[in-house]
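This document starts with one chain, in the form predicted on its own, laid out as structure tokens.
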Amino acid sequence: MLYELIQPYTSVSTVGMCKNAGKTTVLNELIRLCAEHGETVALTSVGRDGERSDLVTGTKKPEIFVYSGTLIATAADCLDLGDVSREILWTSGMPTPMGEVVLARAWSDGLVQLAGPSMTAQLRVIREKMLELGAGRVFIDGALSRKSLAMPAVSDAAILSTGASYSRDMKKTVNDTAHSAALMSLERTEREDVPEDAEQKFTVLCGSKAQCFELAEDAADALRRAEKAAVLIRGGVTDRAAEAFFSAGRALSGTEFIAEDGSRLLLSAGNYEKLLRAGSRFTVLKTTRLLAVTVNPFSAYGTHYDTDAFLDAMRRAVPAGVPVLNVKTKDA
């Protein structure tokens, strides 16, 4: 099922709710499946991945296994930490704490460590270069708390991984993961009057009228005086902004909040739900495709979940149409 999900997309990000969420296991399975289908894949990472043990918990981690022909964009110092023979094809000039990001081709099967660029613009350059050099599909391994790099500026689609390492409380893990999945699944706005060059953070749209504000409090004041308005928000949408908009009271009913993409919604689940209950809704300018949520019931801290209970609870909680998989079982 996992291979069928990624088939339509040339670039896919894997992103975790926490460390030890099973993201590397998912990446290895994607690499294996593509190899079975004769595909040349390319890999890079936001931050570092593939090390033998977790640098925080000290627990053993799955390593990244690649096949001959795979393209790898990683920091120069990481090349010697793997065991593949390789050829450097391109040097990027992009610095990292472990050296310049270089693009290499593996000429043997084996293990690699990844430490790629951390900026969206750099990842786009890396992705396009990999495709230019013959990759059929690019996998971008996301870093902790960097869900923004799973968004449309970087990749066509994303897979979200979650697991028992997130919290001892399974209900909290399920609820927070479902919240992230909902934000990553928001639909594109249907409004045609959204300005492309809004210079200020908040733009209140009402009929043919557009008012721009730098402060959420001022935008909320304008919203109170408007009818059936929409609010375009550039940059991050935070809890502080949400709390300012609560003052609009009844004017929130029917209000459409438009974010640049789902990664910009930095709202807590509580404030997001409060705005929805007030009658507002959220849309985005750019959509991504959340292909699946994967679950890992085992915790690096020893507080494991019941495998079936976790899978069932997550399937009930995530948005309709988003598959929930355990890649260690045959349903993936």
Given for the second form:
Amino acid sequence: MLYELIQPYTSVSTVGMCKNAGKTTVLNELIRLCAEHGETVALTSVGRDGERSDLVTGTKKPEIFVYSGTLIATAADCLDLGDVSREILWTSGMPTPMGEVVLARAWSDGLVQLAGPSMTAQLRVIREKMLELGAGRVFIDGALSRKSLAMPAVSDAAILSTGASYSRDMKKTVNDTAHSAALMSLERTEREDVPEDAEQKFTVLCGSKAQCFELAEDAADALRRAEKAAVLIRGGVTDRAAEAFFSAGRALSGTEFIAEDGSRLLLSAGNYEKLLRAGSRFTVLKTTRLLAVTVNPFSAYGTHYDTDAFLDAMRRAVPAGVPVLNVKTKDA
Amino acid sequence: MLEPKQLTNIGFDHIIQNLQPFSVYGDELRRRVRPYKKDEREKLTAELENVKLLAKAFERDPASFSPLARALMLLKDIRRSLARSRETTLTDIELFEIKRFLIVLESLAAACAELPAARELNGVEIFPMTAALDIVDPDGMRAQTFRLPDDSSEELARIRRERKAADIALRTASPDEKDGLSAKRTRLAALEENEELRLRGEMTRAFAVYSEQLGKLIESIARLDFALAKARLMLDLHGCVPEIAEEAGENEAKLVLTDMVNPALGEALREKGREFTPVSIELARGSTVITGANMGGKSVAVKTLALNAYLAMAGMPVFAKEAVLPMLSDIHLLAEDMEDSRGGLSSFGGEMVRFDAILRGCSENPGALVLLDEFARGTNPHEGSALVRAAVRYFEEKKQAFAVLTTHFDDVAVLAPVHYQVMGLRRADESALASALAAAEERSAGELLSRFMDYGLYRVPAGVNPPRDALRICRALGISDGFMRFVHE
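Return the form predicted together with its partner chain of this protein as a structure block, the form predicted on its own having already been given.
Up next: the whole complex, starting with the chain shown before.
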């Protein structure tokens, strides 16, 4: 099923709610499926996260298995941690703590360690270069935080992995995963009056009027005097901003908050829900396609979930139309 | 020599930021640019000749430089790997960079061969290093990638064959067979890595023989690129290559700068809809005095002089119609708007301490350019004037330096053999000015006044006193009549 899901998309990223959520399993499975279908794939990752910090010390073994012909963009030092036979194709000039990001082609099957660039603009350059060098599809191993959820700027679609390692409390895992899934499934705004080059943090759109503000408090003030308004928010949408908007009170009903993309919504699930309950809704300028949520009922810390109960709860909690898969079983 | 803050202030940083070499190597020279020392005249003139040659050729046919520019832009910095090649085994990434460099070098050398100007440059020799390239590209395919070919050794070919077979077997293996095959795959990967390491070691040692020659060639590339950047900037901003006069006796040495401009200040003026008035000056060892009205541009003239003298000494084009300079041992600038109150001294105290350091510098290293802008302005006019007069006489008598003093104290100019004036309002049509000012808003009066100013420097006979424009300016600015009556009484 995974292979059918990714079919329409040239670049797909994998995102995990936590370590051991099964993100790498998903990635390996995607690579294997593409190899079976004779596709040339390319791999890179978003910078470096907690999981990858171990690899400088060499305590973490590379665990992504690629096939001959695969393109890999990773930091120079990480290239040596893998064991594929390789050809150096391109050096990017993009620095990372583990050396410059280098693009190589695998001439054998084998293990690789990914540590790509951390900036969106750089990832975009890498993606284009890999497509130019003959990759049919690009997989981006995403980070372990909501902060870079799926990065719509660089990938057309995403797969979110979650599992029992996230929390001992299954309910919390399900709720938080569902919140992330909801953010990744936000619709594109239908408004046509959204300015593309807004420089200030907040733009309040009301009727034919557009007012710009640096402070959330000022934007909330303008919102209070408006009806059926929309607020375009550049960059991150924080709890601080959300709390400022609460002061707009009843004016929140019918307000549309427009973020650049789902990954910019950094506010807590609680505040997000609160704004929704007040009658506002969230949209984005750039959408990501959330292809699936994968679950791993086994925890690295010993508290496993009941597989069926977990799958069931997750299926009920995620946005409609998003399949929930257990990658370890056949339905993947 | 001028301090970093002063270099920013006189507009030197602006010039450096506008220089755009194509390669990392040229850019490094740009960032490190410094004046040549007094005994480096030959090096300086060689550099300036290069700029002149390139500017001439570039002006005639800029398109002919495109292949050269393209090649320069593709070069990456490989100097670290060059040094490492003499000590250790290079990684495949380093060999990749070297191979790419040497491939680009082939086209760079071809581009240079097509440019007569590039072949005539002093100290620039760019040639292909095909023998070195053959070492890092053993199969001679000139592919823009790096991988040791299978036939680098029989051993490597054998390992890679076995590895391929193991890969294929592993893909279709049953779960029982997988563990054994995986272990075999891992063992073969290690063997391949070892054999590649050995082969890269051989390759590195063979290449290292050329590393020093390549290092020198890179210096040539840097010089060519940097000189070309200077030539392009010179053409863009209508500058010229200064002539560096040969060593002359202290009475013959001359510093001539005709119609100088200051690009940074010029740009700022253009934004306000005004133009920079070119200034010309001719200096001999001894004292030269510049006088002129307030708001008249004396400081601008000094900064422009400092900038262009510094540029010439740094092997850069100058922004003037014509420039002849001797090798200067140093350039000193003492100006109010560049002071900071260091060490708790008052601004006057600070100025005098620095002035003393300049005097010492001048007697230790004769042949410096000394620029004193409104020297001793911070004390009472009586003593201030005495200090300026003393400075004029001191520099004139010692003839150790080219000293330029701006002042509006009376009785100073008469002591200097050379006296320039900034014209100021002197030639302005009084009635036109009055009616323009009457029509202007109060806030823009200063702006308007500057349009009636003549910022040109004019040489006047010795013995002429500075213009007395202060009261005229007050009147023109419409300072309250009530007050002006008191002034006249």
